[in-house]
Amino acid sequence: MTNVFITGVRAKTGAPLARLLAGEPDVYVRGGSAQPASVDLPGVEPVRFSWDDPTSWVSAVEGVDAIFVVRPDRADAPHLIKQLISETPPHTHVVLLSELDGGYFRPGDWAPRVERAVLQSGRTWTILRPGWFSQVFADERFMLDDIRSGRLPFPSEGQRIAWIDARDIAAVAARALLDPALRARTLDITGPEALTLAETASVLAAALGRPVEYIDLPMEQALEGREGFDRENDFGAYDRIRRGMVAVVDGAVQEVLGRPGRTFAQFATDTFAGSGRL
């Protein structure tokens, strides 16, 4: 039996890594969350894991074989995961969700320092650099609203984006996990095509039967509102798109799964087609 942690269950990646796990035969499954009691999912022990308080991290890891973490956005990121690791077992395999680089990124910069604090944990790892997730359009706390609103405010500067689905990051990340074929690896993992994103607001457009109007927002008016590590945090991100570090077809998704990864269209529609969600 394979004991594996994850300590975002309820994120974009996490709820359907946790659904996948739980599918596998000799694999347990504990989920972490701040509010274990809103954890509905079958096969899937809720347990209470808060970055905020590390007297919950101990019984969540205890007896654990791997650990996916969801890297916490937040300045005090790399010294959180190294003490999170330590009080894993010895033997405990480590896969980390990063973000994709492209070059970007100078060695004493926050997220190579994440990395760092898991590649030099002692443990076995694997490292996952996925791009800009599909799902920002299906959450409240990202584009969600303005999808509703028939606008797409992106500041890309026509630059493309190859996006990449959640389901097929969670899937990498359990093969991750379970297989030790893909330790000591770092996986770019994108979607299997580059669009603008004027051709996501028709992708979109389509898939909901009406309108979106995508509209080239200035880098000041998309961190309007942002101070501190999380504006520099966004400007990196949005600046990566503009220089186009993040339009790289990668075939890490081909490579683990046998397959390609799903499109943004099939990500439209079996989000939005017919749903009435919107």
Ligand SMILES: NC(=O)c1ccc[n+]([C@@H]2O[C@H](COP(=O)([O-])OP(=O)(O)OC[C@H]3O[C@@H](n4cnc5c(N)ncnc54)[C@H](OP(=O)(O)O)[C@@H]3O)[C@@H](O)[C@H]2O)c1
Contents of the next structure:
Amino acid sequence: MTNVFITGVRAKTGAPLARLLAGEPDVYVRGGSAQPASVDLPGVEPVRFSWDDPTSWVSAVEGVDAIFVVRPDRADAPHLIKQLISETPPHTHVVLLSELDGGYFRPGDWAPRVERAVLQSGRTWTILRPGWFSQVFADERFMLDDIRSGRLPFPSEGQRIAWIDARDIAAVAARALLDPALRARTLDITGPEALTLAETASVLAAALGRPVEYIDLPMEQALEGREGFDRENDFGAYDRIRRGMVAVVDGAVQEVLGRPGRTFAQFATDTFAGSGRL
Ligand SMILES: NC(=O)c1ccc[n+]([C@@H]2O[C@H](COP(=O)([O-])OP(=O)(O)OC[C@H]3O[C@@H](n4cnc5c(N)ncnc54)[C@H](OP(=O)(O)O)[C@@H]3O)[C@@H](O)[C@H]2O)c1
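The structure above corresponds to the form predicted alone; please give the structure of the form predicted in complex with the named molecule next.
The complete assembly is shown below, putting the previous chain first.
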């Protein structure tokens, strides 16, 4: 039996990963959430876990063989992740959800420091570096409200994004957690095609059966209301898009899963077509 702990089982990646792992023979899945009562995933044991409460960590990782770390986007993440991993049994395999780099970061930047917390942990590791998730359009906390109102405001300056379906990130993560062949690998995980934001809006409109208008936001407007670490982090994410760094199509999904990643149109159809959820 392989015991796997997912730090964020309600996350866009954590939830489909938990579903996949729960369907694997000889895998026991514990799903961490600050709100474990709201976790409803058959075959998954909800566990109270909060980055803000280190007293919740010891029991969460007790007896694990592998752990999926959904990186918390906060300034102290390198320290938090280092501390959490130090609570795991020495044989634990760590899979970190990081992000596509594209040569943008310097070694002292936050994202490489988070990765180093894993690389220097003394545990075996796999680093996943996905591009932008298709599921940001289905997330109440991100772009769903905009899509509901028929708008797609985004600071892309005409550049493209190779949208990756979170279900494919989850499928790669499941293999990385269970297959020793993927140890000590850093995998760029992208979708199979790069779309402009205007094309993205058209695909969403087709799935919804009503118009979605793309609005190219100035960077300042996109960052309105954001401060400190969040502002810097968002600036970097949009800046990488504007430099074409997330338009890259990588072969890791095909390599690991033996099939291409889902297209953005597939995501849009599965999520919105005929669902009436909007
Ligand atoms: N989004 C992207 O396009 C993208 C691209 C590349 C990399 N990343 C990286 O991926 C990481 C985030 O992964 P993710 O997008 O899978 O996580 P996510 O969906 O943002 O969820 C992270 C956590 O937010 C909490 N949460 C609060 N309210 C929630 C709600 N209504 N529904 C679901 N969860 C809720 C959950 O923790 P509790 O259950 O404890 O509340 C959950 O585990 C970040 O490090 C980010 O930088 C994201």
